[in-house]
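A lone chain, given as C-alpha cells: the form predicted on its own.
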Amino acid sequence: MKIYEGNLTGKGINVGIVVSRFNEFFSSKLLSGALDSLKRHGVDEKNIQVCWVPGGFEIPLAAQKMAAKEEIQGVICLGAIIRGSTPHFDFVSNEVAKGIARVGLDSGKPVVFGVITTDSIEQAVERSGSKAGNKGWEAAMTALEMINLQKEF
C-alpha cells in the first residue's frame, strides 16, 4: 500500500499569499498569523510574496496571476468578508470561494482558502486571532502540507 501525505516542512518552499484590503482589521491579523506559521515552519521571508487587492472578489484574479508565476509552489487567500444586512454578503463569498478553488484546479497549485465569511464582526474578531485561533495560521499550513504532497506525487 502507498499512503500519501504532505509535512509541514518550509525549507525551500515559496508561496504567495493574497489579502483583501477590506476589513482589513481582521485580515491583517490573518496575514500576521499565516506569516509567523510559515516563518516558524522554515519558509525564507525572501521566499514569500505578499499581493493586497481592494477586497475579497478581487482574491481569485490576483490568486490566479500569482499561481501563473513560475516560482511560486502555492498561494494563501485571505480576507473577511462579514455578512451585513443585504444580499451581497452570499454573492461575494460565493464567487470568492468558486473563483479561489478554480484557481488551483487550473494552475494544478495548491491555493488555500483562508478567507473567513462571518455572520458577524464578534466571529471574525474569534477567527482572526482570539478563542478560534487564526484562521491565517491555518491556512498557511494547508498551503505547506500540500506544497509538500504535490512533490509526492
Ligand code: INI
The other form holds:
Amino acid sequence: MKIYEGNLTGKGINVGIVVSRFNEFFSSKLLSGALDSLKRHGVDEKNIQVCWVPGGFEIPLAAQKMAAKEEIQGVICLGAIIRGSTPHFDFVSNEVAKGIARVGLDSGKPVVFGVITTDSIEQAVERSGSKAGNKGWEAAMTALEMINLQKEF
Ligand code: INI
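Output the form predicted in complex with the named molecule next; the form predicted on its own has already been displayed.
And the full complex, kicking off with our chain again.
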C-alpha cells in the first residue's frame, strides 16, 4: 500500500503570502501568525514573499501572480471579511473563496484559504490570535503540508 502524506518541514521551501489591508487590525495578526509558523518550521525568511492588496476581493488576482512565479511553491491567502448590515459580505466572501480555489487548480500549486469570514468583530478576534487560535498560523501549516505532499507524486 502506498500512502501519500505531506510532512510539515519548511527547510528549503519558497512561499508567497497575499494579505488584504481591509480590516488590517485582524489581517496583520493573521500575517504575524503565518510568519511565526513558517519560520518555526524551518522556512528561511529570505524565501518568503509578502504581497499586500486593498481588500479580500483583490486577493485572487495577486495570488495568481504569486503562483505564476517559478520559485514559489505555494501561496497563503490571508484576510478578514466581516459581515455588515448589507449583502456586501456575501458577494466578497463568495468571490474570494471561489477565486482562491480556482488559482490553486489552475496553477497546480497549493493556494491556501486563510481568510476569516465572520459574523462579528468578536468572532474575528477569536480567530486572529485568541481563543479560537490564529487562522494565519493554521493556514501556514496547511501550506507546508500541501507543498510537501506535492513532492510525493
Ligand atoms: N474587504 C475585506 O477584505 N473585508 C471586508 O469585510 C470587506 N467588506 O466588508 O466590505 C471588504 N470589502 C472590500 C472589497 O474586498 C474590495 O476591496 C472592494 O470592493 C474593491 O474591489
